[in-house]
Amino acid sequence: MTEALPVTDSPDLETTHTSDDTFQLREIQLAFRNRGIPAEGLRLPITPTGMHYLLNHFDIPYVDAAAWKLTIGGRVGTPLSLDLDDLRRRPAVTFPVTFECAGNGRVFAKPRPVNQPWLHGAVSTAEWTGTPLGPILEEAGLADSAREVLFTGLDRGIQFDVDQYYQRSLTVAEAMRDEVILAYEMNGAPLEPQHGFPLRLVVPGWYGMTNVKWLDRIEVIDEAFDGVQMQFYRETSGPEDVGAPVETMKVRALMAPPGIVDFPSLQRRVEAGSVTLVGRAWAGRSQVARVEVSTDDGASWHDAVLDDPIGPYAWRGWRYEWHATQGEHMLCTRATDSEGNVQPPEPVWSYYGVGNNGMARQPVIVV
């Protein structure tokens, strides 16, 4: 059974909130450290690895290609070992994916976790490459007694004061399904060091923190893994409460700034006249079924067209007509999945930050 996270004496990022807007100059660090999307790559459908958003909870490792192998371990009938070159000779897949952090967005929440000071720039899509996990497994040999498969990077660090390597588990049925891949290239060209370089977990659908990175080894269990990473990521309403697992992406919509900016306000100004405004919108293992827009922040929506899917694990381009008249307006986006879902007009809290879908907004100046 999950339990709560220990609470401790000693400042601690995930157990700090303040509803002040100063940030504080851990937050500052942590952002300069990981970085989110420009909000105007929301116009390319497969984010450039250099726009890439980026969150490394502790260092990045050196990792020696020559001398690096994955093993296949615990409950199976033949451990394996495996270097990049037997991955490579494997059957390879190739398909666009969409990353979100879970914790995209979580700046609004009010009072807000001291943490990674994520606005909604936390989410992209990149094309992997790589073998499909499940053939792997099954290669291994899986024990009756399997339930859970975990998976280690060689980052190592510490949070809520555990010396620990990050570490996530999924269910034997979620890591054996054909779209989670073991990859090694993004973009078509091998991982970069801060992506996961020589190889990390894809699982599309899933929020972010579900990719480990670096990953070192895999271990069939028998039991329920509950480590940090499983505790942390979780819904809940205070430390004494164990709340529900954050796993698959909600559904979400961002809109591309129109117009100019202008440096350093970063207000936004829109000529009057027709504004094709654009965006992307995603839904986790749900379909993308609708995007609305509103240019007088929710007073009214008017439904946007959606753009062919690139792929069923992908973000979808959506786009709206816009007769922008002289004056201020407040735009905003809001999805609905195939399942009825429709994002919330503001954050959901949770004590951590994490799995919130709240609607953003963009003010702009017509002129």
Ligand SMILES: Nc1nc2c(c(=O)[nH]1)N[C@H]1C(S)=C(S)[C@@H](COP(=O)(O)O)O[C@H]1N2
Contents of the next structure:
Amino acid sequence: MTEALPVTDSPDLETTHTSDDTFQLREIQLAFRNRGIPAEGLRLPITPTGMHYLLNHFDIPYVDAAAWKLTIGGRVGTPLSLDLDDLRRRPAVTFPVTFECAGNGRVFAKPRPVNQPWLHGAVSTAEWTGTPLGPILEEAGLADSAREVLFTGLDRGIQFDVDQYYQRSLTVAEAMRDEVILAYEMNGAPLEPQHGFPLRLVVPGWYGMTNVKWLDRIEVIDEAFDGVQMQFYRETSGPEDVGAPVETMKVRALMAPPGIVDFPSLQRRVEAGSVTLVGRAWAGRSQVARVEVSTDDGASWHDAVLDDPIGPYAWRGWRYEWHATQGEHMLCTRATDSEGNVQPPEPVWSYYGVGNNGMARQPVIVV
Ligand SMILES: Nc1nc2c(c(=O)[nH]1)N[C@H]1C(S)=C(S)[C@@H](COP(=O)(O)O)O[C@H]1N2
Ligand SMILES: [Mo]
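Would you mind generating the form predicted in complex with the ligand now that we have the form predicted on its own?
Everything in the complex follows now, all chains and molecules, and the chain you saw is the first one.
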């Protein structure tokens, strides 16, 4: 038994939203459990596993790999049961995939939900190794009534008052796409416990919640699944509103902060002269078409130069040469995708704080 930490602020669980920039103890507890990437990590094309952001709703389950099996059942001709060796014997692919939590940027849209208090750190890119899901579903044989594929994790907890195992579904068409894999390695090593050991789903282009960890079973179903994790990941105006689901990641750019930081005020100092601003941008299943930089809080914009892509489902590096002059500057970036969608200047509000791709701002003092 662990003792609950004393809750010094209001323990009223009904307080779901606040415009206060004072954070509650339970938000800080969540922030320690679910870390973000340090912004300087945006300098690296591939995020080291220990720097990769983390988001777990419930406790990390203990999994005995020797006893573990994945079952594939439901509306299939031949139910399957596969252990880790069976999965490793199948054709393997490795490629970089950018994950972003749908809640990234949550605290900037007010009133903010009292939930995982993401700033902009809920994004990272790892090299994932696994076996394509489509051929496994084909082997099992989808029934004519097959409509969705339901993925269930081994982690159990309570959300929306429902005692549940973490569950998300995909339509059959989405689940059968070539790039959807069952991953057993991250950055060339077996998955670490917090990232879903021994096996997780990886659905490139979609927001992070789709990548179900600690996979226990896959069921083909003949209806649309409407569990808690489907209801939460929607842009809605309130609990009664159905809204629209968040699915593929919206276009976004972030900057690795230039200069040096003052600890613990977090003010940044940059030396006057030529400064190379760098960062990364991504756009779900679309391409990043353009990244712009402003050094005057959006009054004027300049095109950044894009690096070569590192893969179709990974973020893209960008750089911009800034001639920094003395004084205070507000640095901003905004990206445009191949569909012509541009990041909005202001945060995008939704009740659960998901799908906010509003522009990030970084103040610096040039000395
Ligand atoms: N089983 C399970 N899978 C899960 C989650 C979870 O809580 N349980 N969190 C999801 C969410 S919201 C995100 S953003 C990603 C985060 O993956 P990472 O922690 O490996 O970066 O995992 C997803 N998969
Ligand atoms: Mo997430």
